[in-house]
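Given next, in structure tokens, is a single chain: the form predicted alone.
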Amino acid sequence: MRGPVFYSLLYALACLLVLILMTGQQANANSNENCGCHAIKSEGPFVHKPVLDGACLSCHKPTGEKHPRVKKGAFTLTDNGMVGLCNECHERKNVMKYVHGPVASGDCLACHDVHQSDNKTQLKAPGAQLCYKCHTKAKFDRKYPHPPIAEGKCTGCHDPHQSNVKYLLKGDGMNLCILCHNPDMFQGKSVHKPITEGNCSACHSTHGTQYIHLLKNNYTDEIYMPYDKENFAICFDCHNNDLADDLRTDKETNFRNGMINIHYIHINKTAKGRACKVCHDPHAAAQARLISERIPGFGKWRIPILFTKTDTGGTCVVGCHKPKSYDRINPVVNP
């Protein structure tokens, strides 16, 4: 006959069994087995740290419902939304002036897998492939693409979360460009006006273009060619496109000796007209008027130029012809 002692022992054993089962569930919930019954979530090369540590309960919390009998509703996120949950560990990514759409809407999962991924930072796709899930790839297909675009490195220029600069750029104007380009090329005694304004995009397309050097309009890559205004279209977007039309002028250009148009003499030729870059640097130069100290010559030799500017003209001592001076008011007779 079973007495009170027997039933007391049986009750104690039952309580112990319940405690063991509860402890086992807690262990499974915090083990690398991903709560025992669930698919393994820690086999990818890049695994979210709580998953790697088996700390499922750092993001998921039990609601008190019996699990696994109750599948949905037995656990919930530790915060009502993904942004709040992510911000429990990560620095906030939505506090700057411009915020990426998915970040602003709290949809971190648009780009990231919360458990594991084949890509760094648990991204759902590598590089630009992720961007093209929302942004149209054809928009960035160009004959001459910007190297970061060609290499799928959108984050070379853009922050994927937030920025104080429009378009989520990592820098404003030229400050962005000098993250990669040598800032020395934008400094000198004379600096091209778009450069002084930090406006590289006045001439260059930031993603890509059909023209060489990412230019927004046509410009020849040759040094000598017959004169054609189309060869200098990018220059004539701002500069007077009549500056080389006439041999004699008193207004089309300041580069003249009296009324003799020296731009015309250099450029407007049927066979060997000079390109603008033969004399001018498009960014900055150590001499006035963006005149380069050395220009393309023959083979490895670069032709030297020493230019001295005056109030009404100047003098060129150059390796391709005798020293010559010019004056708009009092014409110089050169030898």
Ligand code: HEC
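Please give the corresponding structure for the form predicted in complex with ligand HEC, as opposed to the form predicted alone shown earlier.
Chain alone follows, minus partners and molecules.
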């Protein structure tokens, strides 16, 4: 006997089966696996969140064509313009004054893999390798590269998308540099004029140079050597290169006792001429005229130096030596 109850039960069972199948199908379409057929999109060490969540359909919109029977045209991206697609969930990356070329042209996928990647932030290549896809690596090969360049950390200084500072920089002038360098180095009683102007690149080439300390010209690390202007070429790019030329002068320098040029006395020697850095800090110093508080001495011992400036000269006390004074107008007879 098969009464109406039996048929209702059978009907209910069939419905349940269909429902189970349908939800199964649904789950499959939304699975973070591969929609059943595709290469798995979520096995990379870094998977884009919506892909990981299996929200394939938040970007791939079914067109109504029967997929997978129809292979091409069964899905469209929810926005034709790639940037539009990304902007559905992300803040816009092209609103600042300077926008990176590929970002401006909407090519987010030049750098990012939209599904998964071996690199953090879905990048198609790690560190500087990403940048070198479009920027010639050879341009960054320097004898002395800036350490972050050597380590491939271009984004330590550049924003990959946009910036209000030219060259996509993360800060302007010295504000960029003090993201990593101690600003105390650039403060003191006397601060070198180019530094007050925030112009580090007056002396340094940020990516790297052929000279030590990223300098744009020569500046020796030695402390004593026969006098040769070439050794301090960076200073003479801006300053009179005759400041130590003559023992007697009334104009080459203010470091004079009457007519006697004290720069000459210290620097212009055939054997043990002193380097500028024996007295001057190229950035800033706690004493007038960029005179350092301690001068490089022998080994690790740095000798204290006390410099007092007057209107027409000055006095130096070096280590435990007696004070020595100079005066341009009324020459001092030192003991």
